[in-house]
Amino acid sequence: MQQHAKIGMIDSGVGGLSVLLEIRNRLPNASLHYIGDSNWCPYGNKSPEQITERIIALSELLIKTGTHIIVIACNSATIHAVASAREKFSIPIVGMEPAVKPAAAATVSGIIGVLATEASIAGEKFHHLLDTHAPPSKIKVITQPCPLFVELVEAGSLSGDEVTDAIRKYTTPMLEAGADTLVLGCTHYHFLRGSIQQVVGNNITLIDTGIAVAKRTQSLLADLKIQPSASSAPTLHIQTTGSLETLKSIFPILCPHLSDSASFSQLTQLTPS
């Protein structure tokens, strides 16, 4: 008998839903349990210790529900907490990191811009990523924290003057410096991709990592020999540590094709025991 695959997902808020969409596309028969830690959003300005504490607590909750694999759909959380989570838990844990490697391969000018959170670009893991895939002798990397992007997506604002102004504020210095490739180094930023492309122009390449994470998740499930069952309907459970009403209003905007099938529960007071 086939076992029904269950994938747990964690993000600082609703940004990781962009990764959920990619996973849903590749694994339509898998059950997904997503926790958006919106009460603690953003992770980008939190300490590594705080981020790790939250990821461990939320992972424990997911594992108790029978999750086979956990996806940390957050660059900041991956950089600071994935090693601790993998050491503590026996199930596979998929992380994500800013797509520096494909950006370095795609650039023609030799200059790339990384739009990310403060935590992502401050971590030692990110600097190792640059040394490995974009050494200063070959690639110039310009980093830019974008706190307004997270705020806009958490509010469901994906276009309009406020969004355009924020995009110009963060990207103009990069473009003026000659960057021809921009890395969307936070899962929230994916939802602004259309607006970002419109502002920077079609000659600028935008790269994120949602598809790569979905492929990795699919591969690990295959290694575990856990196949999504076609005999029962997959479940889609979206939870938040923030406002349930806010989630209900934002989810149809971010995931219009999934909103009719999702069930919502409010999740609060998830602190380590």
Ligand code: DGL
Second form
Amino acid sequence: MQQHAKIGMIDSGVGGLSVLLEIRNRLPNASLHYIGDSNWCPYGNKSPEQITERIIALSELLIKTGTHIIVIACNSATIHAVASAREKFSIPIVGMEPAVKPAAAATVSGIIGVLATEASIAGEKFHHLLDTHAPPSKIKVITQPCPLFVELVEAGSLSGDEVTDAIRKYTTPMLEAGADTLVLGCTHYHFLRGSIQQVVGNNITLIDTGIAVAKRTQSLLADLKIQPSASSAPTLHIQTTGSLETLKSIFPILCPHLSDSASFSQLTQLTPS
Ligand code: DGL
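What does the same protein look like in the form predicted together with ligand DGL, given that the last one was the form predicted alone?
Below, the chain from earlier opens the complete complex, with every other chain and molecule after it.
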């Protein structure tokens, strides 16, 4: 049967739209259904149990709508919930983690900074990642949670004094310690990439994972051998558990080229518990 591959995506809010942009670029024939859990944002200060409960509930919902593959476009949610989601559901689930491996390969000073949420930094999976790819004998890793970045991006604020001040606050200590490579370990942070680069300077390498996630999604979808439909156009549906008005006003700032093709709705079934 010919149909569009349907990719379901989840993040705590609008941050995962940075991954959606990469997926849309790579897989223009796939239909995308994105759920931003903005009513529950941030995940960064939630417990592993709370995050897992949300990811399972949102995944269930996506699966009911016929999604072929789920992308957890959130590092915090992947670190705490991807194992439970993979255990519970049989469809492929793509996750993402802070890009410690490429950062360890790129650093010349041997010092890397990882900007990620508090939840990600506390996660066992993250510590395993450090032990495997950046052991203390070889690489010094400085971690920094950046909750203000999430607040700014959720408000559609990507540049200006407030953004610059937040970037300085979070990056100055790691740069002073000699870090030459910074990992953007949260999907929201990607939207501040231009501003971050401007503040830290071009000698500092910034690394994030959106493209790698899109490639992985493409390869898992290829295994499913879904034939794209020639008779209908792929859809792009963006849902929020938060305010629909806010989503509609922020989406064009984050995804200017997709504004005309997207439809929006509010997800009201899953109110925060
Ligand atoms: N975008 C998320 C991540 O990649 C989490 C942001 C938050 O809700 O704290 O980790």
